[in-house]
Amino acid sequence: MSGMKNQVNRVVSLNRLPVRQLRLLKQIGRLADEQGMSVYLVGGVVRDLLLKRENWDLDLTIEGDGIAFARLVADRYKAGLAVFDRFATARLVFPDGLKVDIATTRRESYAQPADLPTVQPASIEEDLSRRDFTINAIAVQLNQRQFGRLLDPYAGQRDLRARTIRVLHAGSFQDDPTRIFRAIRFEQRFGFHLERTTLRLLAQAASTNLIQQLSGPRLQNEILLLLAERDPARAISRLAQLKLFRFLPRSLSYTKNVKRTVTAVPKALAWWARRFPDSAIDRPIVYLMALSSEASQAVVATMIRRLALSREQAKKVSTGRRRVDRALKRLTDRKIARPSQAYRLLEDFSNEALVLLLAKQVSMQQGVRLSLLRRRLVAYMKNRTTKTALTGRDLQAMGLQPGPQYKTILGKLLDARIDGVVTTEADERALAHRLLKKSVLVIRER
């Protein structure tokens, strides 16, 4: 691994920074020079300025007391404030919304692999070294008379220029365990390669069961972040290739069919964006539910539970195979004539899931079918906010007493809303009067 030789001290320009930070950094290090401080931006948008990817997410790292510091911040430009003492951070939210991170330099320590780590005050060189890889350990000096001022202990501008990412140390992925999904997000990301060396440890922890000790809300958060990357179609790959799967559970699989349908999302969410601009679409769900649109319901229950997702997650990932399958086979059906059976056929599904419902078509590629299916989902999308002029208030004032029937009369009438065998409030009591009148009947004749 690089040593500390490679220290550098040029200069970089942060005029790239959006105006407003780049006033507030300057401000934050006077703030610094007052307190007799050094103050340092660091992690993804120093490297992302260096590689000049529009990155504004602030963090900063103090040589001394973060978070008194954090708490002088706030007060100065009244912004609210949430500490994290164990890790020695706090976060700001400034009145305008911008979020900045800021941080103790510190050193960390780990009792046991894939832990979370002890940590301690230390210098901004052993700050550097504990992170994950090299092109995340340069950092930007903030204060007045150095400000822009690059130190880079490891070398990681060569790094970038060499298109590489490299670990620090060899006990890297062992000390955690979720830096082996972020090697492989950045290096799809930023079509990088992993360096020889670190693909090997890489490899190894992969080998291991070191990631079944993460806890789930650490392995969800990384699983997600991954699937969140503009195209995660390669770097699914890449977990699949290093059998990462497993852990997911061990009998969830890449097969031809999951992989196309994995291959068809970003196709299907380019169409949803242009069609329904306003309709919101979670989309690491969508290729979470992608992943496991082949297995069984007690194999995505034992995911649900592995990456502890929350109920609304879970209740979009759970839409089972056999509804999804049905659903497609029905839609793409010229037989099916009404929109209130496509309506039906869809009533309980989520965006997330008509938008796998898509995808799995465009990966059959078979444009007849796929026109149709896009032409079915339009007319749901417009027909989803439909509503019956009568409620059951009506129906009990026309007579009906309270029970089931009521469900079943209001979805009649809905049904010839969306059909537009009903356009008024008339039409729609002429026909929950014939529906009442035949069900009396039915209730008579039993």
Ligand code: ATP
Given for the second form:
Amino acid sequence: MSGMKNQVNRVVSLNRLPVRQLRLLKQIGRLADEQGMSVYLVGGVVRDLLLKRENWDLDLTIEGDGIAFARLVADRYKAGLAVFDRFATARLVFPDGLKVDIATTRRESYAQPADLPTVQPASIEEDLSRRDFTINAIAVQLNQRQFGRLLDPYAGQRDLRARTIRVLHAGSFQDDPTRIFRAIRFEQRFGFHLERTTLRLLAQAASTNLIQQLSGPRLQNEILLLLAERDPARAISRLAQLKLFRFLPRSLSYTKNVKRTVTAVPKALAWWARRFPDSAIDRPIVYLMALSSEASQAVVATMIRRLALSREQAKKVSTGRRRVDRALKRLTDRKIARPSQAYRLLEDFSNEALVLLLAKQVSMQQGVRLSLLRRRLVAYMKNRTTKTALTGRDLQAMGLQPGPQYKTILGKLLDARIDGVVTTEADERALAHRLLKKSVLVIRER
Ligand code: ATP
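For comparison with the form predicted on its own, would you give the structure of this protein in the form predicted in complex with the ligand?
Whole complex next, starting from this chain.
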């Protein structure tokens, strides 16, 4: 750490931050002065300030008792407070919604590789030394007299200028294999490159069973964060290139077709967002679906288990290649004429599955079929909220005995509505009567 001292003197201007954040940081600096504590801005926001990228997630760390300090700030500014004792961190939520995370500077030790670390208080320098990459290991002091003073013991600024991702020590990926995915995430997001030794260490770590030791939720978190990046296609290719698809017990294959689908997802998402701005999409899940779009049900099931996906996510991801392909084939065929047919093909598809459908068609580069599919999706989304005027109760009043007939008849009424064959309640009643007569006949004939 002897090289450290000559790197600490530079001062960075925090004026790029919004006024509200800047004022708060100054107030916090003065409050820390009163307590005789040192306070620092750390993590991604510092990196992004230096990169001139917008990021207003304020991460602070206190040399001293971070949680006690967070309580003080919460009292003074009437902020809400959540404390996470295990990690010696606290989150403040100010009345105007601004959030600030406060931690205690700490040292971490790893009982087992890939475990969560145990935590002990330590100096800011030690706190920076446990971080993932040099560009994320820069701190800015906030105490009034040192406001803006940079601490950069690992030459993170040099690496920012050189557009390089570099670990702080050779055991970094062993300590925490999630850093493998973080490295790729930052590399692709910023268009940086992995420094040579770091790349070698990463490849080495990836070739062992380290990643297998990561728990499902931790692996899920990393994968979904990677897939939440603005354009994950390159990061996915990088994963494949570094043989990181091994993160699943039975490896997914990143075939040409899968790659084409993944690459088409942004276009499908953009169209969806323009057309249906109110129908939210879980983007990372669409990418996960695209990634597994050629996999068998068994591989998808393994993936769901390995990533410990929630029930809802799992349901979306398991829509199934056969159903998607069948829907796609029929919906791009001029022969299906009735809107209700499209409705029935798609009725239990999630929005994410619809986007996947679209991405698959985009990737096939058949313009005419793509516009047909788009028109049918627009119609489907409108029909999705269509309801029949009659209900089961009405059928009962017409004398129908409870049974599976209800579903059939109500289904036919809905189809007729969607196809514009009936438009009023009277139309529906007339149709219901006709269907009832028929169904009674069918019953009698048996
Ligand atoms: P993003 O812009 O994606 O939020 P970030 O750098 O802010 O990036 P966080 O996950 O919020 O990422 O982490 C905040 C900081 O905590 C990082 O900048 C880094 O210093 C440290 N950190 C986070 N995860 C790790 C890790 N796995 N190992 C070591 N340090 C980490």
